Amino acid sequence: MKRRDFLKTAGVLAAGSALSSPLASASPLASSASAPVEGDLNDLKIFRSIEAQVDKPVTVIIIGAGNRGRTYSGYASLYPRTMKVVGVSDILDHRLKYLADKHDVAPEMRFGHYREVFASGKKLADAVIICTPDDRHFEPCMKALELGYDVLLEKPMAQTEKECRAILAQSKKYNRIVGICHVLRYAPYFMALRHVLRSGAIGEIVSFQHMEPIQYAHMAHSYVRGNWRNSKETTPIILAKSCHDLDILRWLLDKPCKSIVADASLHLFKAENAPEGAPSHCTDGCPHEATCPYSAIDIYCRRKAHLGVFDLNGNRDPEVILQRLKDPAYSSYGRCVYHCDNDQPDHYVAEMVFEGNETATFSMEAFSPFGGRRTRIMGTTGYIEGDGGTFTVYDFRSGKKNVWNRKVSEIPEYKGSGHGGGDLGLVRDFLEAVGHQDPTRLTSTIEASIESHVMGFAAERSRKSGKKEKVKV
């Protein structure tokens, strides 16, 4: 079954009493006539089989052996009759290595930078994962469309307005698959969520409100200190970070975005705010080291979290942390935050407004002890909320309230999926496109996928200008 005829029935295949429900019936989002929600939310059928449907297994190559490349292609590893990982490409030679020896790729297909890739001007596979930095999606992505691959290409797609629509130009004219990894559309809670709102449940939409919330440590490791910290050598964090949040919000709308209006700025991570007597490293013997909640010796050395940019090998031993952080290598994430060259705004708001002139707000926040998106929605029979794992349906009319708290580590084939089930959702959805040459079965095409892009950047704009921007996709 099509991914998008199988979200339209989702529900009517429901067990029990969920037969009998208005979520049964998938209809209009605009429906005002529903009745109030009855059933158990948690026997909406979303799941199926995460092993993808093909004939043969698709060949890929990685491009970029990092986290999510490695995210990616363990997918062959769990369904080695859907996906063969026959190629893969890094600059540094140790990811490379690893993740061509798990996989058992050819000497010959061990490829340094992704111009290897291409070099020889032959297809060697039937599509490619792109998982580089922000900076280096547009360059291989078009010149493995131009050679006749399919792409899976990591969010952001690029980082100007132009080069994206340059990819979707190019993706037209050789008549390839391009995939957008906005994970969050194939992750079953939010699957449910957009089945509800389609069924009516709560009547017409009238208003969203969405935060992101990053998580106060997060923020320090990755758009401080890490590689998203500076806005013109990767992309604005509200496409870095929450081109995620601006693409849930048309999908579960299912509207165009007409207009938005942005403002933010960076408010604490900088040299003014710096304590008395901090050095340049945490490392250095800063007086504060023991009380900043920033501390990098605290985050990675004590609480051992985002430990993945160290390629430690499984050592989690404090000591070989810390001289990891002393390493040249290494360093940037022992840097005080408030002596980055960072530029990332670390609260940023947005409002928009849609095609029936339904209204969004979305707040991106770095100072939170949590991460998981949090959701308010204003229909006019009936209410939201959610905070990315439970969400909660309250009808006005009948006084009741139904719960979807499906727990998706506890389905077998989810477990240890990323982003709520969504990073194995996507492959598969992805590999069925390109096995059976059918992009309908993705829904985060390009051409699908592109929206929210072309409203972060005028997001980006409509925050220097101080003016609402009008979206034209």
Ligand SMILES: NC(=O)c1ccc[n+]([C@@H]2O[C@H](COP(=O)([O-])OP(=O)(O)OC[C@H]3O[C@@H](n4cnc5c(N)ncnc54)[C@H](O)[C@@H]3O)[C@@H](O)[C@H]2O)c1
Second form
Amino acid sequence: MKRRDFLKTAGVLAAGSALSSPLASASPLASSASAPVEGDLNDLKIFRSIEAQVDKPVTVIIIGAGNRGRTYSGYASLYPRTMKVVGVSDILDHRLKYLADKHDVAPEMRFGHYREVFASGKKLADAVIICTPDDRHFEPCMKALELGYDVLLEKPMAQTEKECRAILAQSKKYNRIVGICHVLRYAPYFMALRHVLRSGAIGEIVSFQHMEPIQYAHMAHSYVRGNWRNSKETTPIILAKSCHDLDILRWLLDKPCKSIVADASLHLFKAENAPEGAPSHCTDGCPHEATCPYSAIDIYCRRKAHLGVFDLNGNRDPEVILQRLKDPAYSSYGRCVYHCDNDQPDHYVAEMVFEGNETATFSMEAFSPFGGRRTRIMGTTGYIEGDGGTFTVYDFRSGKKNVWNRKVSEIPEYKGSGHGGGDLGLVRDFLEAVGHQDPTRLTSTIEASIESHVMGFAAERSRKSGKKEKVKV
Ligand SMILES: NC(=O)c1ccc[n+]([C@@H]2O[C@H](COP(=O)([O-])OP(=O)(O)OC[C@H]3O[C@@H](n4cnc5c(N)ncnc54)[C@H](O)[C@@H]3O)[C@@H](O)[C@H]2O)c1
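With the form predicted on its own done, generate the form predicted together with this ligand in the same format.
Whole complex next, starting from this chain.
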């Protein structure tokens, strides 16, 4: 889209504005001249109804009825005309029952292990949505494709580059759609940011500084005590957490990455840093509980953060949460952060070079009081700075700035969607892709998404070898 068209769409092109001068009407990509970004960026007309446009409900089987499985299946409750959950699989009976009951799933379509879904050798729905842990993506995805299902697959796609490439080959072999859950591409904040960049509002993109602040308690919850603590059992944190970031940088720039160099380490969460007398669990009368920022009692019982893993079904009573922390089924979340079987780095830096020699520096940081990705984008005629919720566009020549600060809750179509609005947008586009058998309706197809995974595996090789790694898809 040309800058003029973009500004018209955005409702910010005033009659007789500086853009009508010959200088400013030159392509912003070809000239160092630039017009101010005027008007209200919040008026961007780039969002459409979150309800999928399909002729009949797309039938899906949810594999993995945990956090993500519940999130995506929630779309069917909001828009039953477009999606029907006809099957659920989970190895935990209570999770299977909860989700299957919610969607009125027939007894013969309630499965334990995902292998049961495929045991008949028949295709039982239009699509499967795979939300199992990272080490259980590859096998069900390969099998589903073989049986003719279209697949919505959680990231990271698989645990090795070889497996990721095998999934891509399988999708081509059976001519099926595979969507990857790179939900940020569907979040209004990133959609607006990309739209502004594509308009040429800051000229040519030269470089990025991008930071993913995990937030200290989130780090402790997911990558020290929780499901993604061990890189060998799941995937390295650059994939488990930050494949979104590699993907979003590549998507914003719209050019392939040529090379990557990375470094990382685990600084804090290891036994040698345990304060004196700290027991294995915070609930065992730890003398440091009142002052430790990572206390499980503080994070879960007092602050009531990250409760989704405890199957509380809405009960947020601190005593009930405390009992969960002592229950063997959940007590891994009660562990002292210095006495866990974790190996994920708590800080990670990477530097990338893209096709036109654009550069990006990335840093993943555990030790921040906030989450929300921070991005600075340097262009030839302007600059953008964003914090994951709002971004400001600066124009060099005019000195003017323009802010996008639209809350997802103020965009009616996106209300109720998690991850900054991305979850529902992803499901909508996947349903349309399946309903019309048209993968172009989905931006995060496997073809588009595999590159960020290849970048992540290259980053891991680089931090181990100490060398710059080429990225080749
Ligand atoms: N796209 C995103 O932004 C995003 C966010 C969080 C997590 N994730 C990814 O989503 C996936 C699921 O994460 P989650 O937070 O929902 O985890 P979760 O632990 O809440 O849910 C996973 C579920 O899979 C079930 N399961 C395990 N083995 C199974 C098997 N063999 N057959 C059937 N079910 C099985 C578990 O019992 C559990 O209920 C992970 O790969 C994770 O990395 C993606």
